[in-house]
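Next up is one chain by itself, shown in structure tokens, the form predicted alone.
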Amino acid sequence: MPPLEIPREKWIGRVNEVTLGGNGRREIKIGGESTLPFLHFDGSIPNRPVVAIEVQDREPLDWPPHLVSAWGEALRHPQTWAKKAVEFGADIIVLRLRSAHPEEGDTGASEARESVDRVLSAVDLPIIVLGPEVTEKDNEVLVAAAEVARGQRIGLGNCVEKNYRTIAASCMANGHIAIASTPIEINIAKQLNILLCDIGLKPDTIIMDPTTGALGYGIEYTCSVMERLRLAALGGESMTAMPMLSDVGNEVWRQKEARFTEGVPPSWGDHLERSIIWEEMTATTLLGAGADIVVLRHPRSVEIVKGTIEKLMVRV
């Protein structure tokens, strides 16, 4: 009897490989896959998915107590927070310029420059800088961040349809990566990539953020869109071939399962255990859908997710 032949997919496409960091800063490469997540037998996965830890430019006042206690005094200063994130195993630091939001401080370009410079000086990991998700403020603080980090190939987001020209121009002028953020819809994600490439950004300087839904809050739809983007890329559609980022912690820790200790059924169990499970399960689910970067908040979640990635990257 002839040996059993295992059927294999023959993909014609490949995810773009994107490099973050450089110029004296540690480099991280993401993307480059020629197969679906962790299906090593169908193609190559040259770069493992990575875990980023979120750092904010101001002390968060709305985090639940056990998330605050995991970081302690480090939360008061972004540079100290970033150093602690390195100790906890971060591959990338995601600096969120939250204080620039008009309702949370309304800080501007000078404060953004100072925060970015402090974090860049404190750690040698690659950096992604996210604005407050208010277009006018994003333009102001991200342009400032890009200038401070010139040549160090940081990520800049959110780059959306309303401001993509400004962010793309800043990326091209300063040698950075655009984080293209869109609602959970494959055609809108593809269209923004086309617009960015049409004005001069190279495909290997774009990372997609197709928006994340937490466990129990639209994660199935998120997975569906991410899987369709990855299938299109492997099928040869170049404008869907950008690696993907999932902002997991930001989404998970605003849901009641992770936040609340009172007014919930006893069957929900221990609050700390439940919230870590919520973050870890959301992250691992989205890794299976194609995320190349997951952004987390709790150190224990980081440990669990990194361990899961290690196991999934073993080729058997």
The other form holds:
Amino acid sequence: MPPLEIPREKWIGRVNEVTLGGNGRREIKIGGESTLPFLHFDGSIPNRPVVAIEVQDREPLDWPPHLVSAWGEALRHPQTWAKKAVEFGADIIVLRLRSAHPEEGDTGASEARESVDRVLSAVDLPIIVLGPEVTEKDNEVLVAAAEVARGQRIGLGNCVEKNYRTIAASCMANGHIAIASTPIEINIAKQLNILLCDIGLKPDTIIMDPTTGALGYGIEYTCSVMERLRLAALGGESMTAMPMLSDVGNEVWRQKEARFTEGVPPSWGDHLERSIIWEEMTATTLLGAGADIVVLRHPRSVEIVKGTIEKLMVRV
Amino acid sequence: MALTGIEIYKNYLPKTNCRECGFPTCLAFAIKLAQREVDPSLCPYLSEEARQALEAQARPPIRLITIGSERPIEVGGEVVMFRHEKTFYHQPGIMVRIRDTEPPETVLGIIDQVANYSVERVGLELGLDGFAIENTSGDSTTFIRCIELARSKTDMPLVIMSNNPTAMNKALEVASQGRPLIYAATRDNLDDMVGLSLNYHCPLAVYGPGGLEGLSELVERATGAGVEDIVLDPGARGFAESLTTLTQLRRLALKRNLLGYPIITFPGEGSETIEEEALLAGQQVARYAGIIVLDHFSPALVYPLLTLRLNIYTDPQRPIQMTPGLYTIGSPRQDSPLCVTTNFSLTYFSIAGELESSGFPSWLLVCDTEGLSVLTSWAAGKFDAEKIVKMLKEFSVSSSISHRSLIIPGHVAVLRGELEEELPDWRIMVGPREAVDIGGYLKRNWRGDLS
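Right, the form predicted alone is done, so what does the form predicted together with its partner chain look like?
To see the whole picture, the full complex is given below, headed by that same chain.
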């Protein structure tokens, strides 16, 4: 019988390769793939997807007990937290300046500068700094963060439609990467990339965050938007060819499946086991849809998700 | 191979635009045929050759297979690589393997747990689909006893696993009315297993590890002998093998019309821990499995897996709508906040999730907006003051709460004036535009004693 010919995709596009870090800080390359996630037989995947660990600038008071105990005292200071994250295998540290949120402390530029500086001094991994997702405050603290980290090519987010000029200018002036965040919709994601490039940001200094829905909370929308963005990129549409970040931990650990230890149906099973796999399965599903960076919270999720990426990077 | 509308029009239709099919032109009909939305028999003027070609085209490139008889499941029937291209139609059956070496009380225990497992999500009851009983002992009497034990406890679909045709024959003697899946025909036993599949009218799994060519050859032998209902096991067990092989099989089916059958997977054989087994099963839910046989049952791992299956197999063209009504978030009291929103599932999940984590137990009035989001439904005239007033009445909201304050989404602040007119004794509060800000908003604005 004739040999079975496996249909192969002949993609003409490639995901942009973005470098985080440098200037003394460890470098990591994100993206660069010319095939769908882990389909090595259609193209190349020069850089494996990576796992970032989230660190907050203040001790989080709303985390479930076992997530807190997994980190212990380290949660009290961003620099000790970041060091521990390195031990737990982080590829990148995501510093969330949560205390800048008007409801969470309303701290400003000087506090942001201090937190960023502490984390930068404590670890040599690449850093992404995220603001509190309130536009004016984001501008204030991200501009401060950009200055402190000048030349160290950190990621800065959220860069959204409302504040993209400020963040882009700050990235250009200080040599950083914009984390362009849009609500789960392919055209809006593309539009923000166009706006950013129009005012002078190079395409390979942009990472997209197309908004994460956790497992059970809209993950199917995120999957489809990521798949469509990636298919468009491989099809040659350059304004969707930015690598993608998924803020998984932040979405998962706010849901009741991850947070609630009691008062839930017995069919939900053991809380510890359930909450961790909720984070892991959200992450692995989105990696399968095209995420290049997943941001996680629980050390065990980090270990398991990294292990899964290793396995999927083996060419079979 | 899938035909385009133009190809169908050019090569097979009469091009007379007679309209007898119900479409204005032959081309319009051709396009519907290409999308597999209509039956070719609607055209009375097809040649025999055209009829055959179009019927082949109309069949889903992956055969739909039924397993079980009392509570059957259908797997396969898929037509796309990605859910946004249309939808994934038939969610994979998720089963649990039982080895006949387990003591009867253990077997009964597992069956009891799995068969009775049920978890509720968005108003749906989710559960598992059946059992795979394996002749691990190699002894046919033990095998039969285990199958009979299972059948005495459950009418859920079964996969019967043995490479020994004699044991399989005995098993089918007692279990074939349940239309189990025969697992599996291999290079060594294919003819015998094909015979059993035909004799007992049960679907047949074909196991062909070590490359799709070998698998294809075995499948051709089975179909050549007359078996139609086939399930594939390419033997690809680990994360990378499974993703690669299942993707290639889906492509072969869709683009080449080859090996178009559902696939059975055993994630427990490709992983080292039960946590990994669940993650691999999750990958297989998203990437092309038809039946997933788990080696372990643990509610904490099965619940996320069933949730993922529900999510991935949601039709993107018709998102799940929430049933309109008054929902409770946490355990609200009479003086807890009342918010109103639409019944688009993503809108509901966003706002419910944020309320959940806000620390404010709340009432959430979900209006029937035909599944549209806040702005879209407002623009379409399906989410206005009149609708909100109607919903407040319909769900007797006033009797659940002691206050008269209603928080509306920031995006429809414009409704405030009209609502104040329609509801003179109510205070209409304009909430934030984005769900994520509701927690902060409540902290700033909600004082139960003042409301």
